[in-house]
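A lone chain, given as structure tokens: the form predicted on its own.
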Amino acid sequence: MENQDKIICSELFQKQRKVEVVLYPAVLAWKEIEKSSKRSSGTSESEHVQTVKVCEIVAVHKTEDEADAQLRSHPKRINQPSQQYPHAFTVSYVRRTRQHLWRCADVTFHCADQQICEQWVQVINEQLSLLTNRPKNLLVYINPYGGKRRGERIYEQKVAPVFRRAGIFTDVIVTERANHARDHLKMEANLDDYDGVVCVGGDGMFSEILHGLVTRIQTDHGVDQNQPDAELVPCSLRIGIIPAGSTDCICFATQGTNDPVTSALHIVVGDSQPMDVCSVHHNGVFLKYSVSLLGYGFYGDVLTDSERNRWLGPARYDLSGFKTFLSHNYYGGTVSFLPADDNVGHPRDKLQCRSGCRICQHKHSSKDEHDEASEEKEKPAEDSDRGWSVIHGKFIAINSASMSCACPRSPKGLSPSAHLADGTTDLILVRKCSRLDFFRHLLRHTNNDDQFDHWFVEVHRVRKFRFQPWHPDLAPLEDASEHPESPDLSPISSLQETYDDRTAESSWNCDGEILHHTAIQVSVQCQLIRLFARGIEEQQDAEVAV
């Protein structure tokens, strides 16, 4: 800090001690001067130096008539030093605590002069006002029947005194209805008023606002949505989510916990997250987007069950867990899919996807680069499918993960490795075995061993996929790599038993909503929205001395 410009500094005096406390560009520092005799002096100094990003500065406030108010309580106490300096100011910060956890905290300091007090909080705000990546109008959604019915007391209660201290100003709507947001998006609101959108609600809220938002801006600009190789516009607005769902798998895996603070924290600071998003396509029909978990079988069963048994809350997901995998059903069926380039890592490969993750900047800084040189390997190949893979089989399960899908209960989540923006997603195939292994299979979502290392369990990183379930009187031969006796075999089709299925289609789970088409066609559309996140910070890079 000491190669950095001082802004301004001054002798003010911070909890009945005089410190020195020094504004930079990017970091407010202070540091007690007066040690007191109690501490080793063998201690160094700069261990004593408390700092605060100014990114991370919330707001800051002139702390109005405290000394007064002292003095009228406790007259004798006029030479204590907090009369001796008698004009306060508070600085609002971000405060990391464990596991991802941020809080709102506070640092007041006092002057001996007015005018001093005055240009600390004057040269505070013009320093938050060249941070122009902060919102200052924000559309509100609250579901107020999600989850436990929590939405709005948690807005009320946790969130809205973070906008407010902050000076946000916003526009709420508490919705009456399924896809009430989603609606008033697409149609009515005036999207020039707002700095982002934000939703308060579980996974199933954010997709209102996601497909809302993203319809919204494809009709803007004439794009054809039905068309699976369209160009989708970016959105611009930024989406903020306040967990209060049944499921907030997309607030976890973004931020590393669903904390109602921290989120709203997240989106005072601005922070910006690109995200991938994948567009789902029937027979040239646009279907749904997605930005978490496609799941065909194991996944579409467990959903399609649990919607008998709303009433239970989110308990039906585990009732109905259990069911499913009683029934160890499996399906038929053909996946075919586009590789993605070698460039953006392997499913196994263990790099974490984390804030600054290197893999997603380099697809974003090459996005166009990119861009253009898959379409021109894709023109000849869109007749013959040239470098696409085709597999034919059984199976179990078929999940796409757009990102790791951790949450509290699977930490690592279905695909630990996936990233958030990189253009790709993670084709996971679990192909029929007995139901032992997948118990196994299932187990290790909840560890750190290696899930995909079954000889049942196949993961690819593709940019493009497609599904065909197979029907009795079109079914080819099952693959033979199905087996445990010969797991080295090619996953190309062996033509060695036929279609013998005891229930012909499951259902597609698409990010906690069922498709009603099983034949599917995927593309993913790299960084095609932005939230207000930074992406799971590592927690030894987030330990910051306040």
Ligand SMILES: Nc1ncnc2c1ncn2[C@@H]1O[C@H](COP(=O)(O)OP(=O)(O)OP(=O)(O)O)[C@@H](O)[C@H]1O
Given for the second form:
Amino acid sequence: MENQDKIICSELFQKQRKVEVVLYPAVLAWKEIEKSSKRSSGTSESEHVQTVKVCEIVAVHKTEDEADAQLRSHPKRINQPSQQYPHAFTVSYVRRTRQHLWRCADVTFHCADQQICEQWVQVINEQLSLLTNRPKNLLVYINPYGGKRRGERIYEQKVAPVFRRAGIFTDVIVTERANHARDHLKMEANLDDYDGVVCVGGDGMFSEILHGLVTRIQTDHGVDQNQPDAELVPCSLRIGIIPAGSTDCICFATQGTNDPVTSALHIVVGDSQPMDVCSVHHNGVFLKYSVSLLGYGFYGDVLTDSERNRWLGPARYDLSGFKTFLSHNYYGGTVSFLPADDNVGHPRDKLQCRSGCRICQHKHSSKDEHDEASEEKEKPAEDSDRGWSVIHGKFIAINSASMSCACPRSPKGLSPSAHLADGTTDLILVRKCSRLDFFRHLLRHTNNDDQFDHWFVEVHRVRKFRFQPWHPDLAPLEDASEHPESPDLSPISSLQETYDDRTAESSWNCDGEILHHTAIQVSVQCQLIRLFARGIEEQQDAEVAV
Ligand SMILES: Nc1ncnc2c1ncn2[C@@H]1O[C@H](COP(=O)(O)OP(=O)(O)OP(=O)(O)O)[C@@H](O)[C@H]1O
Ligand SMILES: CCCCCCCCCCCCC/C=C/[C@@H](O)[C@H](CO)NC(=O)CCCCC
Ligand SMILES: [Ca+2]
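Swap state to the form predicted together with this ligand from the form predicted on its own:
Every chain and every other molecule in the complex is listed next, the one we just looked at coming first.
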């Protein structure tokens, strides 16, 4: 630190203590200078240096009238340090508290000289203006009905004050119906006016923003989304997520917590996290995009059931999860997939995607990869069946996790080692097994045991996959490839009386929405969008003691 060039250095006052404050090019630091009458004569420097990275300063402003106000209310305190140092400025900055939780903290420095005070404000502001990744204008959509219906309150009480302090301008739209935000982004919003879009709501609301934005960009660039191999254009606008939904899995998996203030601060400091998006087609017709879970069988059934109980709020998933678990349905079908290259690891390698992830950093957006491939004139023949693996079977669940899908219900997620931006999705196949076995598998989503370490579970890291449910007339009577089932210790046959495993079909849960087709083709679009996030931080940045 001492070797870096000091931009400005002063002796100021903070909370009745004399401190030396230094602004280096990337760090603001201050340390106490003790008047050591208590210990020895003279002035000595305390060992403890507090530091704040300039990129984590939210704002700086002159603390107007504070000293005047004190003087008016307590004229007798004229000899106190704050009156000897009547000018003050306050630096608001990001402070890490508990795990992944950020708060906006203030530190106020007092000084005797007005000019010095103004110089400090000016110099810090100059440093902040060099941070060009910070948004200045945001378009905010609030779903007033997501989660526990607290979206508007959360925004007004916790988020808007942080944006105001950071000097961010916002246009706020409180949605009046489902798909309001999607349609506004698709057709009306003037995207040139904004540096980003903020979504106040849950995963379903995020999905609206995703569809509105991605579709708009493709339309503007003349790209036909119905072509499964279309070269999609990445979105330049980043998306911020203020969690106010039921699962908030996308927020949790990209920040490590579901906290509105933390999200607001990630937006203010201009974080950027690229993210994969799966495009889902049915017979060459575009259906949906997905960033978290595409789940057939268990998670499709949970969602279908839970939609009937929306009034229950977040608890609807617990009730439907329990009911679906008891139903213990399984579904026949054929899954085909194109495995990922070796350089992106394996779902069981325990290399979790964290802030600055090396695996994700080495990937580019799908468009860049397309461009490189066509330059080299060796576009892979992906539509042929070369390289594809095919699996027939009866499945309790088929899950594709493009990210870990960590959420409060499952802090490590459906696929703990899945990457946010590696151009792949982890395809998890849970074959027909006993109810007890499936329970053990589910339970492992909540503890440290490996949920893939079961005879009936397999997991593949893939770039594309397809699913075809068995046609009732063509379904094999027995699935020869299947592992012999272990005995079911708790048969609940009454729930299955009407269940015919040769005709039954589930539905796909696509980021919390039901798809209306079961035969689908899925392709991962590497880094199609960017969030105002940085991935989950490995460890807390501690204050520096020198
Ligand atoms: N004004 C509105 N009225 C009714 N529905 C809305 C409105 N605005 C958005 N929606 C819809 O509400 C649905 C649920 O919203 P949201 O995702 O915010 O909450 P959630 O379902 O409780 O949370 P999660 O998706 O995390 O489970 C979304 O699919 C969205 O399209
Ligand atoms: C014995 C106890 C076992 C408990 C096991 C819990 C396992 C939980 C795994 C949770 C995975 C969530 C994946 C995220 C999916 C979201 O895109 C989607 C939209 O918000 N949420 C759901 O579909 C809601 C899905 C809710 C599932 C319960
Ligand atoms: Ca991925």
